[in-house]
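Here we start with a single chain on its own, the form predicted on its own, put down as structure tokens.
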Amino acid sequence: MTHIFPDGFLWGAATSAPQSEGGQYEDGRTASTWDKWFEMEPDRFYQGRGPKNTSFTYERYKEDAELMKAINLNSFRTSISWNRLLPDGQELNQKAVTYYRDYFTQLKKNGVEPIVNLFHFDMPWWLMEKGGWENRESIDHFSFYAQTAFEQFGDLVNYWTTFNEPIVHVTCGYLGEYHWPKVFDLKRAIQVGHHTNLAHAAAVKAFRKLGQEGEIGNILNLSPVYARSNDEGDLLAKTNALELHVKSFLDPTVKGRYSDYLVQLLDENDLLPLTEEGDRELIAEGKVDFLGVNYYQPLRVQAVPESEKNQPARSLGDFSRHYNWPEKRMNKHRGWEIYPEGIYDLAMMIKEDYGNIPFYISENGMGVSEEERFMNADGVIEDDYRIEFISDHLANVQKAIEGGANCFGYHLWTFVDCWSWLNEFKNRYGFYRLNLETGERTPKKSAFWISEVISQNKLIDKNSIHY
């Protein structure tokens, strides 16, 4: 079967502003979170390497979006700094307005469309030392950072979107140690995922009422969730993890409230948010145009034994447990299962369980380390690795498609190698390469083959490309 993708189809890339702009004090931009715990635990990040540098796109973006048509790329998510549009939450950097205006001019010049993000984990200092997400001032925070970036902005993003993986910044920063603060509290995470429904329902709202022209969705990472067995403890299991992991931010986002089975279920566990009057209905407008669907592995799990059940719950593990399938294929760099399949099931139950939606996939990817070590004497870097998964993820595309799911693009995480949180720059992701002193960028074999894919709009055999 010939792999051929809609007309219009979005190829592109994705990153994030803290992840790749670097410029970190200058021009007005005040602390996030990542630098401050950079300056107290610098330890704590690979090699020592902090959010100051990261892909120098502050000064590159020009030549980013040169590069990006190069490859025929069609569009390109990142995403806006608030803490540089708004350094102190109010007042607008006139600076950064310029900056941003600029970058989002030059990828339109290109024949890029820019898909605009709001918030990629990056809380600003200043309303982190008020409680972050756990303070319900930042929902009112949030709405008026987004009306702004709007305003701004508006006359050149088609595309906009509120939130990268939201579920992220609760499970590492509240039942983990890889976002600060790094507490383990399932009910405080439970309140921070509450005020994020919040504080995406009303930047949505926001966008509405300025009636501008254009989209607004939600970037979620979703997995499909598979039982061991059907044993009815597994099968047990296989609901609670679905609920708690993907349906959480899913209905809220698709159909503007929580699911009966995820309130009784938190209820039982004395784990209901604190809630206000009238936040019923501020979620039900948050209701989105399109979802960004981020996929890298699926969930797989099991039954909990009940000898080490928590009742109440305390940790999600009280819900579901891990399981580790024998027949498994990893990526050993990240240690995550790859399964090609499984955006062929999402795409199913987003058809078929939420009104089948227009999504794209707005991430997807394989990390390795020592890229250089696959280097050919030409510079090039050989990652035919990377070739074969983004091409079988890209056949369940295609099938999904052609069983009709409403998918309309596909961008890999991500354009040029980019800073990755604690793990800095130790797997490599990009289609260009980054050259940590110089900043260079450099094409890999990837980058030559998803130009001709996206030139003949079709899946290319994984072994015809030559450059």
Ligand code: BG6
Given for the second form:
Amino acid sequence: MTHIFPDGFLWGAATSAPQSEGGQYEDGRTASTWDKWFEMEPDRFYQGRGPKNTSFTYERYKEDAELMKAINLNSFRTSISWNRLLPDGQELNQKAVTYYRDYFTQLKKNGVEPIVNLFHFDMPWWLMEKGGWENRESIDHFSFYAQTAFEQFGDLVNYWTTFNEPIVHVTCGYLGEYHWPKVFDLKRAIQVGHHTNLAHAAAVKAFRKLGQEGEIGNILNLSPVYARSNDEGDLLAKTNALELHVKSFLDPTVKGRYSDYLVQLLDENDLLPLTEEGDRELIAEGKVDFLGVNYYQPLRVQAVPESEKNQPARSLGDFSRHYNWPEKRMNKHRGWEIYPEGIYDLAMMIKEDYGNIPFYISENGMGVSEEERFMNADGVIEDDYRIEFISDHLANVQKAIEGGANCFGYHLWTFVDCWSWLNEFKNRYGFYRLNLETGERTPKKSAFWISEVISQNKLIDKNSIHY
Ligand code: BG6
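Please supply the corresponding structure for the form predicted together with the ligand (the preceding block corresponds to the form predicted on its own).
Below: every chain and molecule of the assembly, starting with the one above.
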């Protein structure tokens, strides 16, 4: 089968400010929570390498825009650093305005459409000290920041997104130890989730009020949920997992409301968040124009054994348990399952249950350790595994489009290898290899391959490229 993609399909890559920018305390930028956490506990970070330099984008963005053009990318997502644009949450930092304006202008000059996100796990420290998303005031602070960004860059940006994977700062920070404040408290986690949904809606409301050109969306990490079997207990686990892990953000974002099932489930377990009058109406204003879908792996679940169930629930594990599918294919470097068919299933769910809202695959990718093992004599990393990974996923994107899905693009995570939170540079994801010492970027084989795929607008065999 020949896989031809629609005209105008957005081909690109994604990153975020905290993972690529560097320039940590330059030109007025204040600390994010990641900067502070690293200062407090450097040993928590792989090889003690923190968020200071990342991929040097603060200095190299012009070169990057040219390198994107060189491999035919026509779009790119990054985020704005809240603590660079508004170092104390109120005063506008003109140097940040100059930087981002020039960054987005350079992209456009090179035929690359910027997709600009507002929050990618990087809570400013001044706000985290006041409780971060747990503090209801965060909603107004975020809305002010969003409005400032729309006003300053609205003439350059056609695609805005509010959050990247908003469920992740909830689960990793309040039900795990991967994000600050690394506490374990389901009730607090749900409060944080509700405030995040309100902050998203407040930003969408501010965008609509300004009446600017362009569209606004939200980027969600969505996984299709599969049950171990059709037994009643496994199917209940599937329903619960879908409600808690997928619909908790997807429903407010697309339908402007929480599902009745979710509200009842939380109520039965004494987990409803504190709300205020007007919350329902505000959430209703958060409906987006498009979705970004980050897809890495499916969610496989099974029933929770009765003897292990807490009632009321104290963790997500009281609603469903992870199921280790024996036939799964793994990316062992990251410990994530590889299941390209999941993209198709997600696309069909969006088509059938979410009004076929336009979406693009805003992240998909494969992090691999010690990629230098695959460097050839010319210094090119021969990442055939990544080409195969992208190809398999793109084939499912294509199948979904043929099946009527409204998918308008595909972005790889990431463009140039970038800093991966606690994992720093352990796993590399980019089309371009980053030299950590010099900042130099070198195209990998996948960069040459994608360049050809884009120019022909169809999937091609990896052995047919010359580089
Ligand atoms: C996505 C995030 O979930 O996965 C990125 O949006 C992240 O920020 C990417 O870097 C890859 O995950 P990791 O943990 O290997 O960096």
